[in-house]
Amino acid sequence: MTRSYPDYDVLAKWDTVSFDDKTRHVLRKRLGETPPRRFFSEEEWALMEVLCARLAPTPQRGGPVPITCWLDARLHEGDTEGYRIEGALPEAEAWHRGLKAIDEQARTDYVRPFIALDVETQVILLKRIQKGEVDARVWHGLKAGDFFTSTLLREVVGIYYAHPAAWSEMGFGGPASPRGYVRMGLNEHDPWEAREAKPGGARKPRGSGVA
């Protein structure tokens, strides 16, 4: 497969007019300090790494993205958007709850726990959750599509594409401030930003500065 950007590091940045201290600050914390678990059991940290390996892809350069770990430590620190549907469990309720609901569901339809289905099967249940197509008995009142995508894979997601290995794979630059971009216009680039490359292995003419 070719990759968009296949020269483009957002990271070569750092020391430009780019990069902000309090940018680098929050990079080197995401980068090098990995939290520990504190809020998921060992039994749902492995079910979670496994999920976030079916639902976020893997960049093409470097290893998986750390995602469990995040927000693991978002959920300790109880660091919520202040607001919660009506009707809707606490955060950590949902979590502790959806879990153990595809791991259950996991058990009813293959008799093994999730982490054990092979690939092919996992992706096939999580498509049948998204669709809330299951067993309403195992998952208590908690509706499977809602959690599978407001709270399980919106938060995936989220994570997945605050790192910056996942900036460099789809040619984003990093915060707006302190540089901000100019050529805001359809189609307009500005000479700082990631040149994509067309298929073949050509650039399309783009600015190539990494400042």
Given for the second form:
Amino acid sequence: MTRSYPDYDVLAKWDTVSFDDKTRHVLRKRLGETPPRRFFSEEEWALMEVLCARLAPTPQRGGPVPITCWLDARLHEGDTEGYRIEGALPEAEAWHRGLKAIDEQARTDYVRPFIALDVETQVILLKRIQKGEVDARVWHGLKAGDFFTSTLLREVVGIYYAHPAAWSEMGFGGPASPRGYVRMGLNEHDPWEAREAKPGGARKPRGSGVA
Amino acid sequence: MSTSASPHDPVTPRAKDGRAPDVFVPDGWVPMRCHADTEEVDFAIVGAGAGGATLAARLAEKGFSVVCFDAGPYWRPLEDFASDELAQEMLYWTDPRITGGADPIALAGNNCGKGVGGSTVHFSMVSLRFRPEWFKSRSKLGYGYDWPVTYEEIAPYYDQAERALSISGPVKYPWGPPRGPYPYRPHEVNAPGLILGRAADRMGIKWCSTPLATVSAPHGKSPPCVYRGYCHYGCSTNAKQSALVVWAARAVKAGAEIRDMAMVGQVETSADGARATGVRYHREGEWRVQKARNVVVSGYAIETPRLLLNSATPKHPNGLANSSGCVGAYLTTQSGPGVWATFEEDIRWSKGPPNMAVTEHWNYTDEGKDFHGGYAFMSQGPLAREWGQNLATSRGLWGEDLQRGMADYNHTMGFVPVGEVEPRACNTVTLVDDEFDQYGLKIPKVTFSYSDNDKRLIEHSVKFMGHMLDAAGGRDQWRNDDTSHLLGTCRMGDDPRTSVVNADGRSWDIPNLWVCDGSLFATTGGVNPSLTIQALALRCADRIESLARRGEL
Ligand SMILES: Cc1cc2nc3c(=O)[nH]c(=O)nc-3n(C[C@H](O)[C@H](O)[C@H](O)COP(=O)(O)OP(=O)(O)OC[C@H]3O[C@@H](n4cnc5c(N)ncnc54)[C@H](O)[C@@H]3O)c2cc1C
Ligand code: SF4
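The form predicted in complex with its partner chain is what I want next, because the block you gave corresponds to the form predicted alone; please supply it.
Up next: the whole complex, starting with the chain shown before.
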């Protein structure tokens, strides 16, 4: 059984002492803005939208969260971790080359661009790329598995789990300043924490993360 | 709304014109004594982290004139730090670097900060002493290297550091030489820590509440820890006793100048190469030179050797203080493989500091090992984003699989050790000759591979931590691999042929050039390094004072 927190919304704490001005400022930006396309080409952007739909979860409530635009902003501003593995391409180049290779791999194997494949085939192909089971000629020296895991997946997931909808779904406490927590022991909860749904709905969760 | 909601533009220095930020007051200032570039100060210190800020404070308190440079910003935690993993990446050193070798080390947030306070601004606050024998591990335990100092020489400085940082810890610490209680009462252990305790009890080994550098009761202007769990992303409560809050504040109060947003590019030397004369640094768009009678490099185990290598001159073609060839060599880290499991119980490991319970069993037990060295391990508490990235990259989960994996977040627990790693000459920090950073300086390359002994230690820890999780009732175990804490790239020693500096951190080659940070470590032991770094800095300050009195500076 997958655990769930159906009536928890981390943003319900927005006006409480679990949020401070600085955090509200950061999240207002993340929730309210859509950075324009500056790093990816139009084709890359379209491909990224499909890749994000496959790689990131889609929250049960509220639908997909925006990822491509924030990734574009990070790469455009060079706002990433700065280091790279010896012999690896500089980050910007790796992204352009990796996305191109994913598309070429689709064309090589299925004679169609990646975004034109059905979802099932996209998943099969991505699993192969993850394992590095690809046509090396298409990847031009880029290691498919490394690009998939350390670059593409890591960044996509890192942006997804910076979104409050992802926190609400997994029951993560989220922002907690100035008020932190009081009850820290096993099976202990503060009233402003997420309540997990009990199987069969026998026990109605107390509170909803609002305090 | 207060101005505190608008982000601080981290390019413009704050500490200048006779004042520095008051770390305890939004928009607040404290007076700061400032020096002209042309004024030859007693000490120019490069880096205001665990080593540099501590030394700056103590030297200023002893009456020396001090300018301490840091490449990063001077934060005011209350107004600058969000409860947000992504936004707080601003704390990390993310300038270009290359990482290589058979086991490349992840850099950035994983090991190094940029800003006044250094990596302690985002560290986990675990504050442990070395096992006494580790200072002489070659002669007493038969592996590694001897340090040029003994535990007995360092012990008073451990005491001093623990008091200055108001360490909260147990009344009776179960390992090591007899000692009194920690200055502050221990923190209440959170659920992940209680699981470590339960497992340890069932396995018959000792455990305790981790001694932490976050206060369990008010101290000065620091309120007690509120257990918000964002410690890796900066403490917006100011409970954390970072070098920013403790030492930088003390340094400025005692008359030191801290220059933020000031990247040092070279240590300058006299024409004959015999003495350091100051530092060349970049601030507000231009290169300037600060004159100094002594230069101390405290930039972390990557930037410290990088700066010495980047300061090469015709007199010192292989970099400063490098006649031994040890600058950048003997790089060590600490291994940190994770073992994870899910539990029926609700754990909610995001609450409280990440490492609230510890066992040093395998630091103090020498029997039953197929390797040299030791390790401690602690309960863990990663937040949502870090955990999502871990599941994705270590277990290969994405899409709905990742969604299902993350649904267990509140029921997951794990252990990560701080594992001793052998110092080896082949593990290095070197310069990349054809790649330059935003200041036009050659970028560093970190090369690292585990030895067979290191690998045996890792496997031992993974196996043992796995038994612990079993004993506690964890299911569906899995593991990942990681490292932490880089150290050892300008090691201290007794012999100028095999070390960079002596026991005081003074370089063998240039008598007024010093090193004071984690680069000094001859071996790493199996505990987190910051308390030892600070103890070494405190000792160095006392040694400098007595050398000065004798006219030997
Ligand atoms: C996530 C994390 C958790 C940790 N947890 C713990 C823990 O629980 N316990 C523990 O003991 N240790 C911990 N550590 C390790 C600890 O923080 C470091 O070992 C320690 O801070 C290193 O001290 P240092 O003086 O060598 O360098 P730092 O504290 O990193 O300071 C170096 C400073 O120098 C500045 N600098 C570098 N080069 C230049 C230059 N050329 N010019 C100007 N300024 C420069 C940098 O900006 C930086 O501020 C942790 C580290 C991390 C990353
Ligand atoms: S848990 Fe304590 S030390 Fe950590 S960020 Fe919160 S208040 Fe600071």
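Residue numbers count along the first chain shown, from 1. Superpose the two forms; the largest set of C-alphas matching within 1.5 Å is the rigid core. From a predicted model like this one, the values you see are computed outputs, not experimental measurements.
- Core-superposed comparison between these two forms: the C-alpha position of residue 188 differs by no less than 2 Å.
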